[in-house]
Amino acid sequence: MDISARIEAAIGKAIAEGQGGVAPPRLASALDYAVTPGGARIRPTLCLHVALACGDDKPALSDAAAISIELIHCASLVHDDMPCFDDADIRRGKPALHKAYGEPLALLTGDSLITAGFEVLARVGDADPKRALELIRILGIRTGMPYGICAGQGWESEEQIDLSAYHKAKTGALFIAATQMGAVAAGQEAAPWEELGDRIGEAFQVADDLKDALLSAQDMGKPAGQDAANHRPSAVAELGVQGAIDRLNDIMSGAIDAIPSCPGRDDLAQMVRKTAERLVPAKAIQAAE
């Protein structure tokens, strides 16, 4: 099965597993609607690269911690598009989730999601319990405080806004779990990767930095021009447009050396170059031209 499909069989049974008994039949419904459909999967993939170059001897325990991260990252863009944060009226090129079931709704399938990810890890702790704890202890650290998603959100509110600290909490993070938790499923030390997710979730930031400035909401499938709009720090902002590319092509060089030495290090700097060359569209480039 390719990672593709790993990847779409198991969140599909961690959704229907949350559909299962006597579920809210529209929590249940918003449930699905969450996650599909789900964008590049970029997290989970990425966790599954690691734990592949790292041997995968516990495909189960890696599938767990990818689909953990994704219904986490699913969670948070539920929250994100919400009226008290962004007012997001697309996500994904649909409604967004408040948009179609309502306020109540979106709060709810958001926890309910966070509350999915730590349970599709517990229940394949048999597998192997050390590494299973391991990989709850991660996801925790990228989800909440101080380092986590939440810390990120929370940034937002503040009058002075670290920016390194901002973009590291708010999408570093959870990048940060996906090359940790990839090669903690496999039976690896999380800290030497810690560095390669880091680049990589930078750059990630500044990507959507520069597609936020440059391209339409219908090149994205949600709305454009949100950081301008809603004062929010951005390497655009504080570096301007070819500073911000200039800055992104720094970070990959980077991250291609930041990969720890496993048996697939050539592959997964493979996936890491074409992830590199899908960052910013040619739309973005030659707007900025």
The other form holds:
2 protein chains.
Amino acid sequence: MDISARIEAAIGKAIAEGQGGVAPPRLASALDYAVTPGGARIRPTLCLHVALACGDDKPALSDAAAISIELIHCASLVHDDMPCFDDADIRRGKPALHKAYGEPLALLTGDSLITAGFEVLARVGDADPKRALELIRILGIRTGMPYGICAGQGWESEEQIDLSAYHKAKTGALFIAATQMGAVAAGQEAAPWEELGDRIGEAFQVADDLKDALLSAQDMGKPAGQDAANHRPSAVAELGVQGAIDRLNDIMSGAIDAIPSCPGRDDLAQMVRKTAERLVPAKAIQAAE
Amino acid sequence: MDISARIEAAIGKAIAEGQGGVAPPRLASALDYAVTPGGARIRPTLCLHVALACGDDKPALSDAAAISIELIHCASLVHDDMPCFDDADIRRGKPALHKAYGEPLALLTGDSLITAGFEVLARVGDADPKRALELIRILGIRTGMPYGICAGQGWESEEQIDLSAYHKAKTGALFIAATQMGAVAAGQEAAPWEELGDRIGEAFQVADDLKDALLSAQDMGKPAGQDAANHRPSAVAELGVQGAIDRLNDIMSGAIDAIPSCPGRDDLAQMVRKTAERLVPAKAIQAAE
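Take the protein just shown as the form predicted on its own and give its structure as the form predicted together with another copy of the chain.
Entire complex below, previous chain first.
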């Protein structure tokens, strides 16, 4: 099975578990709505590539690690789109979840998906209890407070923002989870894999700033120009378009250098290079020229 | 250390972990606001009593099990008080969290506390990885979909409510978590402990209906008369006040019969009896007479 098929199969199974038994039907339906269509699945894809580069000796753990991150990511999109945050009407080209199901179910969908992220890891724990617990620990650190995506979003309610902590938590956290959890699922230490995730997260943030500034809402499947509208810090505002593109290229070179030694290092480097190319669509580069 | 001191110490430590490092200060402060003052801490107290009745041979696991449930409970209070659900202004005698910190931080506080619930269990996992994973599994089942408190709250968005599934998920879930997790933390099987938690949860629901109908907002530290105002199903509406009190007594007798065989069965039975007496304050009984 290729990586994309592994991810979709594992997500489908996790959502079906949440919908099983005597579940409230609308919330059950909202769980599926929140995770489809999948978009690039960039975090779980990165996680599985790292696991494969490290040997992928426990595929059930690798799959669970990958999709646990995606479930948390989807939860954060649902909550961030709600009126008290971005008040976004569209997401992935369809109505945002709270527009389709109402705010109460949007709140509960996010809560249920966060929970499901931890559950999928616990469920495959018998394959290797120590690795599974380490995966749960990392997922927790990169989701909650003080270093996870909750912390990242929390910085937006501060008058004084620690920009470095803000970006590392808001965007970097789940990329760091992806590289570290891919390695841990395959029996490696987490620590050497932090820098790679951190750099890819930084690149992703710059790319997101570029897309927000250069693409239309139709191209993105969500509202454009939100950074400027919400006075959010942005690499484009700071460095200009060309400066931001140069910065993106620098970061990705650093990311490749940061890949720890492992059996599949060359393949992984190639995957990271391809990710860099896909981060900013040609359309955005053309718009900049 | 007595049970209450163990709970407060463990909660304080978990919140301090969430506030550590470079955390956004307002969200860090909101975490503490959400878990204090503690109220009765009825779920973690029950959990620790069960652990003690089963030998409490790994106190770090028992403490983590107990407070993981309380963190999830506090998260649910914060989210349920938000305008899209109960729109409650007061909680535990002070402004509801979204009134004190705003809706964005209320949403993030709930998300962070859910995450913290799983993290505290992962953090003590080295004490016994298999038990820790089983605890995380149970916490997930009783928090998310299809059987957890998220599912319970989700039923309120359905036109057709499955009343039995609704009550078991909304109120029963965290009591079942309390009895099962207390037992698992001390090395026992989870399954025999479900009925005790289920019955205590049922009693708690009836008691809550009685308090909502009979006490003032000041006595409860939160708005009164919400069931009637929101047309929610209630044992008082169904059975009348005296009928609800009789039902409560029947359930609690059944709960005591349901306690599985364990070294501390007699002490636990006494604790359950005391809990029953405390569930409905004398003031409410007087108001009914």
